[in-house]
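Below you'll find only one chain, the form predicted on its own, shown as C-alpha cells.
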Amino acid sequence: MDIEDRYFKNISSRERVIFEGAITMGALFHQFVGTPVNSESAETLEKSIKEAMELQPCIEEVEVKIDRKMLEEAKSKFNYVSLNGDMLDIRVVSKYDAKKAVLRMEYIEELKYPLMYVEYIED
C-alpha cells in the first residue's frame, strides 16, 4: 500500500509540508504543557522535547528554547513549576518532496498568547 497515494492525494506538497509541521506542533504543545520542570532540568527537557518531535514523519529539525526567567518568577516553594505554553519559544522545520516549512510558536507579548503560525515556506 502506497501510504501517500492512499491518504494525501488530495493535497499539495506545499500543504502537506504545513501539515505535518502543525501537527508536530500541535503534538508538542498538548504532549510537553503541564510538565514539571525548573532552571536546573530545563535543558534536559529542551533535548527531549526536541528529540521526540524530530521523529515526526518529514520533520527535518526542532528547536526548544524554554523561558528560564518565567521559570524563576513561577517557581513554587517546591522547587518546581508546570510547564506552560508562555514559557515556550519553539521552531519546527518540516520538509516534504522540495518543500520547506518553519512553523513558529512563541508568546507575544501585545496578544498576552503564546501563537502557533507559519513563519515561513520554501517552495
Second form
4 protein chains.
Amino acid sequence: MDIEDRYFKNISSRERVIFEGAITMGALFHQFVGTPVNSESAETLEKSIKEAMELQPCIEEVEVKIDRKMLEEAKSKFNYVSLNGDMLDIRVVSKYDAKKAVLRMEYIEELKYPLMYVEYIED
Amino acid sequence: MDIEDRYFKNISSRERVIFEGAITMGALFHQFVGTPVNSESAETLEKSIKEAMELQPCIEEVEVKIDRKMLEEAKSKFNYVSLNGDMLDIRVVSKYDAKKAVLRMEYIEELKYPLMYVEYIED
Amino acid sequence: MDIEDRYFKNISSRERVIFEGAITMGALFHQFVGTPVNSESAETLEKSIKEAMELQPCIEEVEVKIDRKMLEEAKSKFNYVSLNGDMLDIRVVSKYDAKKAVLRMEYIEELKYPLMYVEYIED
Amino acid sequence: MDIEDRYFKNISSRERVIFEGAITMGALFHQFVGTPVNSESAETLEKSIKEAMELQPCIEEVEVKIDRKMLEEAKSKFNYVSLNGDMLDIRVVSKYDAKKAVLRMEYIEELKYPLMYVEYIED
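What does the same protein look like in the form predicted in complex with another copy of the chain, given that the last one was the form predicted on its own?
Up next: the whole complex, starting with the chain shown before.
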C-alpha cells in the first residue's frame, strides 16, 4: 500500500509537518505527565522521552527540558514529584519532503496553561 | 494577551484546525491506552474519553468507538483487557474561524499500526 | 492452572486484599492523571475511573471524588485543567476470601503529597 | 506529623512492604504502557522506568526487562510499537523496617494476562 497516496494526498507537505509534529506533542504530554521525577532522575527521563517520541513518523528531533527549579520547589516530603505540564519545555522538529516545522510547548503563566504552538515553519 | 496574534499568526486557519486536531488525537491515544476495559464498561469509557478530549482548544466533537468484538477476543482470564490502539476508531472534528477538519484514527491491519490521518478538510 | 495455589499461597488473605487494593490505587493514579477535566466533565470521568478500576482482580468497589473547588481554581484560560493527584480523593475496597480492606488516597497538604494508606482492614 | 504513626500503624511491616511494592507495580504499568519503543530505545526506557519507580516510598530496587524479541515481532511498518504489558518483566523490591518483599509482574500466556504477584517475602 502507498500510505502517502492513500491517506495523505489531501494535505500539503507544510500541513503534514504540522500534523505529525502536533500528534507527537499531544502524545508526549499525555504519556509522561504523572511520572515520578526529581533532580537526580530528570536527565534520564528527558532522554527517554526524547528517544521515545523521535520514533514517531516524520519526527526528526525532540528536545525536552524539565525545569529543575520547579522540581525542587514542588518536591514533596518524599523527595520527588509527579511530572506535570508546568515543568516541561518541549521542542519537536518534524520534517516531510522538503518541509520542516518546529513546534513548541511551554507553560505560559498568564494563561495558566502549557501552550503548544508552531514556533517556526518554512514557507 | 492576544494569544492568536502572539502565537498563531504564522499559520493559516486550515493549518490551525489540523494542528489542534492532531494534538488531541495524540493526547487521546496516550492518555487512555492501558485503561482496564470490557464490554460492560466500554460505553462509559467512550463517553468519558469524548467529554475529556472535547475540552481541548478548537475541538468541536470527538467520536470514540471501542471494538466490542476485539474486547471479547482479547479478554483475559480476569474478564477484561488493557485498552490498546488496535481497538480504537476515533474521529476528531476541529474548527477554527471558518475552517473545519475531521481527523481519523483507525487500525490498519496491513501496517500493523493505528494510523492517524486527515479524513476531511475544507479547502 | 490454579492461580491461587501457584502464585498466591505465600501470602495471607489479609495480605492479599492489601496487595490487590494497592495495585489498583497505583494504577488508577498513573492511568488518569493528565486527563483534561472541568466541572462539566468531572462526573463522567469519576464514573469512568470507577468502572475501569472495579474490573481489576479482588476489587469490590471504587469511589472517586474529584475536588470541584480545585477544578475551578486551577482552571486555565481554556476553561479546563489536567487532572492531578491533589484533586483526587479515592477509596478502593478490595475483598478476598473472607477478608476486606479499604484503601484511601487523599492529598495531605502538610506532606505536599497524595498519600495512599490502608484506611480500614479486618483483623 | 508522624506519618507512620498516623497512617500506617494498623498494618505490619510485612504488610507494608506488600502495600508499597504493589502500588509501584500498578503505577509502573499504567504510567508507561503506550510509550513508543523499539530495540534501539528499549534500554533507555528500561533505565528511565527504573529510576522513576525507585523514587516511590519504600522501594529499594526496580528491575525492568522489555522483551526484545516481542518488540521485533510486534513492530509496525513505522519501525516501533506501543509498549504493552505482554512485553514487560518487572521486579520491584520493597523494604520497610527489617522486612523485604520482591514483587513480580510477568505475562502468563495461559491467562492472557500480565500477572502481578509476590515472588518472595520474608517471614
